[in-house]
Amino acid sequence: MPPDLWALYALMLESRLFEEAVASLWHDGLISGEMHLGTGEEAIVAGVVAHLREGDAMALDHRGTAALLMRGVDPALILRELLGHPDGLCGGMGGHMHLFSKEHLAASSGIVGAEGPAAVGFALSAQVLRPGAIAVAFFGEGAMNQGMLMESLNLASAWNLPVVFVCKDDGWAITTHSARVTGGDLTDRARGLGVQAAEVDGRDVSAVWEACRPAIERARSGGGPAFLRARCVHLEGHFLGFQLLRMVREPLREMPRIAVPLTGAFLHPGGAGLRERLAGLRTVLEAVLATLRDPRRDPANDPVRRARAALHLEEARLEELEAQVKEALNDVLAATLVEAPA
């Protein structure tokens, strides 16, 4: 049975529009602190979550909003939480990186790699109390270098636990290319621990859905854990307001903020020698040029656009679906921003 692309697109669109609204509120100063959006990960999350059923659990990283929305958590509760209101999902105390829903067996954490132990705990509980249920862990490729995630893969393999590890690989560890700080191949690393592993284009929701199906079915039937490496592009960088992207998008405003102190440091009579200063300047310029060629700027790397393009022959149906999703989100925004206590 092929995936229902219409249903998957609806999940992805709701997530994208919700996070765009969150970004707007953040820029307006209504949401404090850093903001890590999942824009660019929608196909991975939708392709996996679409297979989940009641009793399944999710261990999420600091980009957990999309998974919670797609799992059915009330968007108004999430939004109130991000705004810091006491009637938010976690009483206004968790922010966007620590979202929990006991009803949905979902927990997120800002600790890199913590999704591994949480998912293994969920899976052990399922194995004992809810046979046929599974757990899913969502994390970035940088988490694969954390000891507790490696230990979780090992324990899941040794105990044959019903857990699927989903690695959302965008190739970046904040501002460092992941390949520069990672030895070997991540997929081979999982296989080396006895975990069945596969790779998929994380920008293609149908491909993710197809790749995830046998892994989840095997886990449900007692076949043990699986590892899915899905490559994607974080459209907003590591966090909202990513400096290099701001520089590219608004050069007239952002360049002076960098050029003036950089020039001052370069011409300062003390400090490092000319060779070291030139090397530092070259590093900065290379980062700027790399951003100009960055895949985040390529529409082909946007999973929501790709899913929509696959449905474009039914434009009227598309417009109706999009109007319904936008209307529902606008209702949530209006009710939340008006009714939430100060």
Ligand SMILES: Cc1ncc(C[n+]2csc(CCOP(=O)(O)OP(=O)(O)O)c2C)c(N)n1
Given for the second form:
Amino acid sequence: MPPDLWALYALMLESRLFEEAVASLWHDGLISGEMHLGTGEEAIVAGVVAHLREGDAMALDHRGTAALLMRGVDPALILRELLGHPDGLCGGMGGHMHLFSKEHLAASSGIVGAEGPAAVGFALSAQVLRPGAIAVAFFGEGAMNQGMLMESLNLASAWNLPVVFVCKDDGWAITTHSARVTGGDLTDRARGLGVQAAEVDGRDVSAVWEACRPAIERARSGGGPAFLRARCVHLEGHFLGFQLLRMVREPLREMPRIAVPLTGAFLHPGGAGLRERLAGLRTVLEAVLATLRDPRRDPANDPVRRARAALHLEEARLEELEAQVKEALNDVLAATLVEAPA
Ligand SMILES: Cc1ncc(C[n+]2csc(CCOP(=O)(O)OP(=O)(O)O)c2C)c(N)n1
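Compare with the form predicted on its own: the form predicted in complex with the ligand:
After this comes the whole thing, all chains and molecules, with the earlier chain placed first.
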């Protein structure tokens, strides 16, 4: 059975529109604190969540909004939670990094890597209490360098637990280039612990859906854990207002403010030797070029846009679907914002 791209696109679009609305509220100062969005991860989340059934569980990271929405959690409850409203999903006390839904067996955490132990706990209870049910853990590649996630992969393998570990690999952990702090290959690392592992283009929702199907089916039927590494691009950078993204989006305006004084300092005679100063100039040049080549500048890395392009031949159906998703979301937003205190 092929994936239903229409249904997957609807999930992704709802999530994208919801997070765009959240971004706008955050920029207006109505949501306090940091805000990590999952924009750019929608294909991974939709491709996995579409396989889940009642009784399955999800352990989520600091970008858990998309997964909860796609799993059917009421968007009004999530929005009220982000606004700190007492009627929010967690009484307004959790905020966007600590969203829980007992009804949906979903728990998120701002502690990087904590999705591993939570998913293993969910999977152990599924193995004992609800055979056939599974747990999914969503986390970034940075979390793969956390001990507790390694322990979780190990235990899931040793106990043959029904858990699928989904690594949303965008290559960055805030401002750390993950490759610089990572030994070996992450997929091989999972295999080394006895966990079946696969890689997929996380910008392609059909590919993700196809890639995780055998992993989920195997876990359901007692075949043990799996690891899926899906590459993606975080379109908003690490969090809203991310300083590096300002440079990526407006290099001509932002870059000179940093590059010009640095270049001037390296050209200034005296101080460090010529060799060091030339190396400094080279670093500045490389940084400027890397900014211009940044994958966040390339619309082809947007999974929602890619899914839409695959459906564009049926323009009328597409527009109808988009209008439906927008209208439903606008109703929720309007009702929630009227109810929420200023
Ligand atoms: C245990 C722990 N260490 C550090 C942090 C600070 N922190 C928050 S997000 C983040 C980066 C995580 O990178 P990754 O796992 O790749 O996820 P991404 O943010 O890229 O989605 C860090 C280091 C934290 N929240 N928890």
